[in-house]
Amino acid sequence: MAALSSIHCRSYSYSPFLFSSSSSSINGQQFQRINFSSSGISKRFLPAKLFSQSRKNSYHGVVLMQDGAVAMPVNPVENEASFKKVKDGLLSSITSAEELKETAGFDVNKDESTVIITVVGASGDLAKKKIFPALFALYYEDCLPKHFTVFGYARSKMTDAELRNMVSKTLTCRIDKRENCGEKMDQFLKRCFYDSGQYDSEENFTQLDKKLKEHEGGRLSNRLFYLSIPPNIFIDAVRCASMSASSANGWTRVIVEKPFGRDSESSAALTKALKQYLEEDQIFRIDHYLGKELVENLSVLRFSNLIFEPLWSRQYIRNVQLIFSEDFGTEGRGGYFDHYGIIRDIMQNHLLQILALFAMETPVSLDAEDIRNEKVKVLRSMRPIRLEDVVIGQYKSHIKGGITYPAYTDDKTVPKDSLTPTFAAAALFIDNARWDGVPFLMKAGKALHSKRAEIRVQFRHVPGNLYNRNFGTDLDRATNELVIRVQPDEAIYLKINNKVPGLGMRLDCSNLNLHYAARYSKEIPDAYERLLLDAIEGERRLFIRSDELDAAWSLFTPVLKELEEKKIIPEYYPYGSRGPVGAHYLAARYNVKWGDLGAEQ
């Protein structure tokens, strides 16, 4: 994937037609392929006259695949001239951009095909902070098509200017990369535009659909809705998209936020809801943790450097953490926070979508459906977490530095009697050959000490280590450790041990550190850019397939379940602290110790 931080974004060039060739075997025969593509055009758009020819074998021993093909038996001497005698008789078959026209219902002497972004649930906080900033960044860097257009749909009546100004108070230019900043903001926001409507009304979308092709001028149009809404109107919203406002004659894809529903039941009706309107590979289930660069960079750094692969196994490793922690509370957030807790929000998504990506084998490509097999695979893999496993806790209030800090239930959205977990820890396993023995302990939570995402890998311990008397009777200290920061202030260290300069024998641990911050001078893309960038270009291997979120339901509910039936009391702690102490024993049941405790030192 191209770096967003640089110019050289991907290319949006239109081509109506594409021939390649390429061999293959049919029942043992040896045929010449030759493959149609068209850029942005489906089959069923392009001309008839070109596969009525191929039906009628108008060419000898010429058979037209399924996947729209045309395959030619090999005779070794007469190969060349044969493939280009039926290339052009196909290719002859194309007799005008009019023809196109008239079949395809556009016309490709329109320049390039168009693009439309419709945010729906333009003036709530998500697409404020996030998605037009995103949109913005993109069009900054000239990532975007020639010809694209941002549209904010909601329910909130609105007009184009005071869309625009909204949208204005959010954007910023990257830090590295100011000139003709206010000038590209201007160019940006003419290119946006405001609908209102409700989300379950097919006569709103239809009005809204009417205004896009006005936009669209008879080019090839192609329509990327973002769903940033509850999840309780997903349905409404995209049945009403895909009845009234879908491409008549190119893509429609939907972008879906979290939460994708609660459990397995919700989730799995949500999933059979959505295809009732839409096709597996229209739907893009973001998960904006994995358009993290660090996150994105996991695989890079295991699968491109030698040094790495061969140690990723329960051989030399001893443990695994992902840790996710904020030094804030839910902050107006608590109605929406009270009906999910932290499992949800955090561990069942964001940090079990990182261990599946830090312990899948090796994809066949980086194709996405290969990269998200081997995902399954892990996931399908895990134990079954037990109750014994998990600590959960919540925060309570806290006075410090003359501050008192509110508990979880002081915020007027959530019960006063409130058992849903701020905090939660649990250890994982894997039960394959790679990971089998291996703990995955997972610790996320709100209003703790420090604001920190990180993946940290130890090590074992060296058999027989000549220098253990150095180290003491803490063996811990002589662990090698690699930390991958995700945020904030992005780096990649592997902790060594290393001898003190002097006459005596002092050994000293110390970091071999790649900080992203000194090391590259531009700043680093939003994860949301990413994102919305893969998902215009139908690049689907950060967003989430069905398969994936069933396995990763189908390994947090029961346990959710047995909490909330049980009406376990979550453990508290202060505002502020280290989290609950609970979270330590469970660590130590396993023999280890939590990384970050000393991260700060």
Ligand code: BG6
Contents of the next structure:
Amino acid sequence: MAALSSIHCRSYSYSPFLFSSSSSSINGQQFQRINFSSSGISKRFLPAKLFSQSRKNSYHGVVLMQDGAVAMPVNPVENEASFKKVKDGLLSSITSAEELKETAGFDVNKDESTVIITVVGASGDLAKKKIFPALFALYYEDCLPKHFTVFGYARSKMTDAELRNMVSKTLTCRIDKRENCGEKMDQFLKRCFYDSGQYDSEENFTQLDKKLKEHEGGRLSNRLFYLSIPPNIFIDAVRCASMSASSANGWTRVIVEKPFGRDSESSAALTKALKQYLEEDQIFRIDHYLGKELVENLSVLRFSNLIFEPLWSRQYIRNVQLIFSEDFGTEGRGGYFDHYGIIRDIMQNHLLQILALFAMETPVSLDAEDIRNEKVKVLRSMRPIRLEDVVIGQYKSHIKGGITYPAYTDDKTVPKDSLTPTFAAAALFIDNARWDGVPFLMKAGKALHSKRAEIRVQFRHVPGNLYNRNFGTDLDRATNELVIRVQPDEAIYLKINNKVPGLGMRLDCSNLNLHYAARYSKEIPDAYERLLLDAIEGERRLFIRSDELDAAWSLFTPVLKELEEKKIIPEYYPYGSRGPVGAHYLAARYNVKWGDLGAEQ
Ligand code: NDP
Ligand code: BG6
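Since we've got the form predicted alone here, give me the form predicted in complex with 6-O-phosphono-beta-D-glucopyranose too.
Following is the full complex, with the preceding chain placed first.
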């Protein structure tokens, strides 16, 4: 097998000499290790594969180490021969380029293949704000394949130079290595091109195809289309891209931005229409919250810490809160927002996805299908949402410090009599053995007093707590709470009770705090970076499968219809406030206090 030199951040070189072996002793037993750590080979895939191969070949005692190495016990008097036999046996289990690709995510022919990312709707807000900067960040970190090109496509007339100029204004450098940023930016921009065309013109996409081929130069072509356009033109663009600009010899994938419909029917129609032109495994439905670092860490926290997993059920957890708030309104996006509202914009996707990940059973493995199978089970186990378990609000104008903050309906693109909620709170329940009776409270709002996204897990009271009298009458103050602050200022902290130092017995509530900025010097990647890289690598774990989407819409569609048919009037709250008081009554009905509004957070 050829030794390949390009080691990207998640691409994996294979060469026999990249494996090293060493010996170590565990509880007095000598172990020989096959180390991968310096080889650039995925710790995610390869050691696990070798480990399972060792079991198949009956190499007894082979263990998968925490650091990703594979180790086997050896007798000190034996020479290395027996270890070599096992090592060769294990490594020879990776037989073909295809298997290496499947196992380690590594493409032996990578140098001969190209990846072109076409941003459809490149003139728009999302492309400028998120997609191009994320692509640049990946390039900056050497994560993109050797032969990659970025194409912008939209109706606006632009030259390559104008696109580069537009894009350059939003690119930023990683704070940890700024020195060669300007150089890197120039190199990246040279890889960016633009083509103008209609979204429903096969002819225009044929012209795009021609340009893409010129860049591919006869290599194996892989194409990723990012649909960063309004949903009413998704199908046209997919039809044209698949008919006229699909890869002839590599993969073609399409990232679809939300909203995926606005209810069960429209979502099913969208999926059906997409599947006329694409297979399910070509569709990457993005929910960028799944790409956020702390959401990604949720499963690690739970499944790799013995102290949490046993507590993760109705037996110990009193309620779970999923909170999203923004301290600005719908400024600039009122037209889009009025058609959707906060429940469709945030709850049905971002918060529900977090809930599903939080509440799922242990998946069989970390494979995309195993994880998505467990998430969908959670969604299907959820109790229909009752109208009385939902509170909606809309922000109104407010004057503070001499500044007038607008009402939602002051936006010119929003009808004056709009009832669209900009705030919602809801109580949800999962009717399965693990979560029976535990309220999952969601709250999402725009134009509130703070910007945050967090998960709060409030634990039950300690039965017969010896120290109850030290807490006074408010027992809630004494309960443990685990807070996963997704943003801003990422952190995971656990509220515990402790004694105030001194001769007396005064109790205090303190935080055991994993504060990311203090613990890690590396900047946290933007969610779009992770998701774009996953889509390029064909990793589907963080994308929404169609059955997940169906289940999510089945849960929310009835209550959305009821709200709209009954023309429920939202509770008005001042811009910049803590939201409608109705949210407190809703929580109180389930004996819950919102954790984000407490005196101590
Ligand atoms: P824009 O409204 O900015 O639209 C993107 C581009 O699509 C525009 O530059 C325009 O390009 C073209 N376009 C806009 N309206 C129409 C129309 N009616 N008919 C044909 N083409 C049109 O969208 P965003 O960039 O804000 O968002 C893109 C997608 O991402 C949307 O689906 C949105 O819901 C989703 N999204 C956006 C987020 C954001 O923060 N902006 C966040 C999460 C999701 P041109 O005229 O040059 O063809
Ligand atoms: C988008 C919503 O999906 O997420 C927006 O459409 C919202 O309304 C945005 O502002 C929030 O994303 P983030 O990553 O800034 O929290």
